[in-house]
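Heads up, the chain below is alone and in the form predicted on its own; it's given as structure tokens.
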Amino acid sequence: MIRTLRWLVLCCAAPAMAASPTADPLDSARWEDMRRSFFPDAEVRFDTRIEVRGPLTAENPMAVPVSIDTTALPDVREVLVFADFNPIVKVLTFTPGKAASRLSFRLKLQQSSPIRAAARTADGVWHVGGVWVNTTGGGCTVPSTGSASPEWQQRLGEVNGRIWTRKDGNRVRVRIIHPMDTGLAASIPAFYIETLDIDDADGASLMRIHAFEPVSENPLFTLDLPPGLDALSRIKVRGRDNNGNQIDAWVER
């Protein structure tokens, strides 16, 4: 009986043990894909500190909602977000400045997939969290309303936005109008936004944002300021499209 009982033991923990420390704990087939394209030879960890909230469902695939958040993390220089079953799997690259490493945009999904953050610290290390988000699909395929409307042409680049004080610092939001076409939507050629930064009225950066195809349409960016830089009155947006279009604005509290 004592023989028995301790290998039933054994037995329950050798999966514990086998288990390996860099299996996807979101079990997706694509995520060694994901590591050979985009960390060849780097290091990579899955880490719990990297926050990606989305929505368990998506009803519209082409504006899911996502919040990036990795401040958990010291001296993030980089962060990368991608969609493993996604045609167009990179969505877009941020650089935090004077902002927290934390963003909030929406994306198009072409079918269910995990969403994932991955950030690069000081040691080129790479740090990967993510979430599952199911939707119906067809987000990528589909035209945007803009490019069916003659009314892009005039508002194309226009900048709103708005900048307000919280508990725990300023929190700012651009939204840049812009069709952001895939080129995977028949006869309709790929049209996007590539770069945009962020600075204050100084010209110091607060964010450099490189967009890809998913990005929705019109995209919306939210990003945070943390507690001393109260006093931020007004800030630049700065930016061009795939195509040499250029965004120039102020954005006023």
Given for the second form:
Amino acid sequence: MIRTLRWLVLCCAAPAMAASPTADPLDSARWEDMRRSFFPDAEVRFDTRIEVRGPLTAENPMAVPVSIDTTALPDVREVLVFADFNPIVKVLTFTPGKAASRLSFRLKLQQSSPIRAAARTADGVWHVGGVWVNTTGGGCTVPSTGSASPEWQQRLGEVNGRIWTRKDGNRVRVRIIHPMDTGLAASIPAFYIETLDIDDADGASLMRIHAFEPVSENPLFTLDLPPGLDALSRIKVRGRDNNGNQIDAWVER
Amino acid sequence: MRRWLLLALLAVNVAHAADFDYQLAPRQIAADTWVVEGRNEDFAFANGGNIVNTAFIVTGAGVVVIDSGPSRAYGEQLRAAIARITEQPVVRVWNTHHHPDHFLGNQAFADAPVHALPQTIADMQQDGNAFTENMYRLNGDAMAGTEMRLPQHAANAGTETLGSHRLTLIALSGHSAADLAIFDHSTGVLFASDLLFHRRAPTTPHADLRHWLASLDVLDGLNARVIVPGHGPVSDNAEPIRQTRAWLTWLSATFTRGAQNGLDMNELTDTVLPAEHAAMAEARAEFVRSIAHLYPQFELDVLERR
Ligand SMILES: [Zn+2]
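Cool, the form predicted on its own is there; where's the form predicted in complex with the partner chain?
Expanding to the full complex; the earlier chain stays at the top.
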């Protein structure tokens, strides 16, 4: 809560929850379109328990750091992240397994936009939180540096990562080498990781991630396990991109 | 881009009467040596981008100018301010590095040779138009009529004498890929470019911390009597070197520790700045920007176990 409060103070663009749970607290002209396309028939509530952190202004629109935390809400089955004004709105979805419903990563932002997380609880209700991030733009129509460099082809799909023991549980950071091209830069087709499964050594899912084009080049995911679980010895990272390239690697502690 | 250029061209014809008034007041800091101090702020409409220090030396064999400022209007007003002090012609302009507040006044010196390090010229060619567009956005009307004008001459490191001033050009790096410091042996004045910030947090969009810290050692070895930092007040002691080194060392240590502890960028943003650093102008804003500029490399070093 202290964290949330501080963020609200820091980021004046995130007003406290409006009295009506159906009025967009971020006051985005695109909200109705978002609601219709992502949640046409479901109940949607704006909910301050959904924490979305990001910078007030994106210094690097190619890699805007976003941290999602829905752990204040019980029973989250799936989380969808989207940016109202991005040319490709949908950023990723994740399904927490043994990991907490919390994920940090970076995304490309083409223009100033709300960045939102919607968490679906077991009762089918979507709980939405978000934050405005300002940018001078260019994040989605700039080619990745990977596309221009011969080096990435040898390293495509390479996984680096670490596991930390923290007082509030294990932390996992996983980075995959991939250009994550949006297809919006001239003559460079869309080329991006679609699915990523992060499992423990016994094959139990920590988290499943479905990524889309706006996730930044060489994506770096940070996730946490709740306290009380055994220390992870190592984790398995499996996935594939939209061209069928496989990702398959162990990450050691 | 094209839209801005068009606006800029239109503005050349109509805007002179209404140019932003920078109220430039050169201050003499040593024999023949003048500094125009900018404000210790970030770019804004209210300051027209004048957050930078420019300087000139009336050498006896003409005036040499060190950085031309953030806009055409600034450059013209700097030139007018020089003309109020001396009748000697401007014989040389140096652009210390490729950041726009240091060279977008070049238009006003079209009849003088402009020099910069080769890497600086190459970086201006690559980034200059985007910088210029960005400066219009940040500084508004003050930028009217400003277009990038590249230096025509490659500056060479070494010592040369101009009039009564023996100047050493030192090719360094770290704040950017090429930073030109100029030391005047005749007066003991060091024009440090953006390698030094004083009472203002350093900016790091193109920084290499290791190179920067090594460059600070070189500057320290000059034992300058007067230091002109790129941003912040002129100093008669080594305080700008100490402050810049302390900030960069702390930044490096903070990012190293953060990466080793597995922190993500947004968590690092919560770092409490030590009082000494928090007291510098723009401290928190620059710290947050530096996370975006520099932290990913620190993360990689840990994730790739280097
Ligand atoms: Zn600079």
